[in-house]
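The chain below stands alone and is given in structure tokens; this is the form predicted alone.
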Amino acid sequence: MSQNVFDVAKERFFRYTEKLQLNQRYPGASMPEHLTEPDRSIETRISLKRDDGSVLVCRGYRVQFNDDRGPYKGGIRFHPAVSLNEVKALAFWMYMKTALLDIPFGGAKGGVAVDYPSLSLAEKERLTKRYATILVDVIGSERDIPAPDVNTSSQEMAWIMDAWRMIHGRYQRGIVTGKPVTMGGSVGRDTATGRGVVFCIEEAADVIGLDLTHSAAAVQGFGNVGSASARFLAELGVRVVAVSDVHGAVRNLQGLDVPELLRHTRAGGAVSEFPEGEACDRESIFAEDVDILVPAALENAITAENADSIKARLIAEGANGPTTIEGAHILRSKGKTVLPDILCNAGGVTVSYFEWVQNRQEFYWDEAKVDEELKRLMVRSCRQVFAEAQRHDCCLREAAYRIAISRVAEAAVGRGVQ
């Protein structure tokens, strides 16, 4: 990728903390250095047998960043362009979303540099496996709580526990979240990064005066988070008019039949294939005339060179990181209003943290309490963000950071910074 995700993670954390003087507030801590070191990084040569009895070296990753308000806690990510930067840009907001949901974790991330779809499932049964045993020492349900990502799924979660468990000896559900229900996972998991996104777009419409049942939608991405994110939206009466997957876009200007483009996309089919919309081109789809963008695939998607032609009153940032700093200052310019990643898709780890409070009960929510639940959170947090943003005349962004700071500096200093 053209720019190190970590590195604009960084500069905007100094951009927001600057405002914040924490080195006024906290003198001789050290806090904004304390605050973008990583606790712990972790790089390991990982090498699979094939079926064919070759051998594939790759490069695996962990990175634990920050545990001042509770246990490391992030996702897995297998593909290609998986790096140690990248890995730690995730980890970095990881541990802020927790802190702006003001949920009890850390925040960590981890991932493989591999061609994750193309290997059969033993191979990737034996990768994953692999990998959760040069961790083993390093993960648990009180120190760091693994989850899905990208090319991870409920799958990936239950052969890390049965790693752990083979090795251990002994059952520890709250090792991993997102793990099938049947071991223990949480209803409602699966979907929970999406349906946070809506609940997110619902509170900004009020805001902003959007009436979603005459609005239309645009959505970069057509994984978990993308489509569950279409889905919800589609539900609540937008039209959805374009989405795109890594192999190009669908457009249909009378809104797209979401449910049946999931049907067509989970039988192997790619959205530019659907046959009740016309293809496009998968960049075409930030240049759509409408009201909502998600953009929910990978970083650095929202670009300089890209940004002005952005016609979406309301961006939710569904994925990690998707908008540079260049494209932000150009979204704010044309006034637009951006809900931030760390705010917008912080639904996932919000209903991992109900799976880990099940897992420890031994006690499980039905849907409904899910859903319930994690509304209750996300609209008291876009609640706030949107009170401080207005009380600091800020963006969502810098308001999202402003509190998620305020809160791990706070807990940093009460546990002593050494």
Ligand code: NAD
Given for the second form:
Amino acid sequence: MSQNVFDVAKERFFRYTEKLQLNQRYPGASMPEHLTEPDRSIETRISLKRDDGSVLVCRGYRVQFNDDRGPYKGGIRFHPAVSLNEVKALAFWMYMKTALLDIPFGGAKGGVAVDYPSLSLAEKERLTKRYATILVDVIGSERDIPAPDVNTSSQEMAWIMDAWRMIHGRYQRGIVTGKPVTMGGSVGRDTATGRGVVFCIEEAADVIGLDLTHSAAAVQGFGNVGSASARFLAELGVRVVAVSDVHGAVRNLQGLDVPELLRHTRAGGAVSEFPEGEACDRESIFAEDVDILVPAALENAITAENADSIKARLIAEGANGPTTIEGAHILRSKGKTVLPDILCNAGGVTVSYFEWVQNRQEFYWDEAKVDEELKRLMVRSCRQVFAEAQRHDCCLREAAYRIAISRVAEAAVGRGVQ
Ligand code: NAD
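Show the same protein again, this time as the form predicted together with the named molecule rather than the form predicted alone.
Below is the whole assembly, all chains and molecules, this chain first.
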């Protein structure tokens, strides 16, 4: 039987933190266990009244993994494959990500196992508010702050904020991030993850000597993260020659017109139906003859089966957990540079932090300030990770884990591990 995604995440943790010698550094603190067991896992039934009067019963989850450095923070995913183990793995990576970026949050994640796109708008609102109502006492701007993830957006965040307001009778803007700008959201949050991915790619390109204006890229997944990554890469002069979504892929060796492709997908088209390119199989994205590959869909995309076919020199993990342990091993043996997820896709949570700061102050920034601050924090973290990798002669993922885990462990002993 194959290992579940949380067991794989823990295996990676133990491998990468072995040299940190947590037990010797913090005797008696059981630090490895402290850092690999979630603080709280909530699993719940969610019954949704359908428009036709029937009832759909789904499983919902919220995992609050670690709050040693600040309130729990993490997105909400609505997807049929959501499971407790997947949510635990995502929450686990979340606290490492906030520590790596050195922003004052812990890590959490939530989700509902449901074919969300098939629901009507009214059903989506009922489901989201039901889920929020169940969690109403465990979320809050100083407790646990949800944000968008796969299949959720500013609309779902607005519904969650409203559900909380209906019960408590008052506003709490910082209860969620990634909400609409008109309700206290931050400008630039919707594209922040993709922008952060591209800031990391620019830093890495400098280190490995890749001239971006003469480079080509392929992007797997054309949702929030994938489409924004493609857009900002194209703006830098990178030829985006192929992108995929759940239905298929599209290729144009001259470079796709990304803004036009975005208009096409926003109007409901699949990327493979884009007229200015050649439709191809969605798995072909990995073998494209490109310099940069951005996996920006779901977990376990790069595996032992396809890693060998990857030609890109630079792999920028826009998604969470897109590379399996075997896939990563093959990429390493072929000398590829992999920008690890907890660094590469941290732009979203970073601007979520800016949103939370703005909500606390009720003083709002313009987009130039958001981008400038995002760039500052992403570049700082990239440089720390590259320096740590050089210092310890290790891969970037191990370097990122070393930095993140050291920070959380220090905070845990500082406040007294119990
Ligand atoms: P999304 O729902 O907006 O988009 C997901 C995209 O992936 C869609 O285009 C979908 O068609 C495509 N997809 C799904 N399965 C696919 C497959 N097998 N092959 C090709 N494409 C496939 O989701 P998102 O918010 O862009 O999240 C994508 C990834 O990025 C997830 O791993 C998520 O956890 C991670 N992430 C998101 C954010 C954020 O701010 N939204 C932040 C950090 C990390």
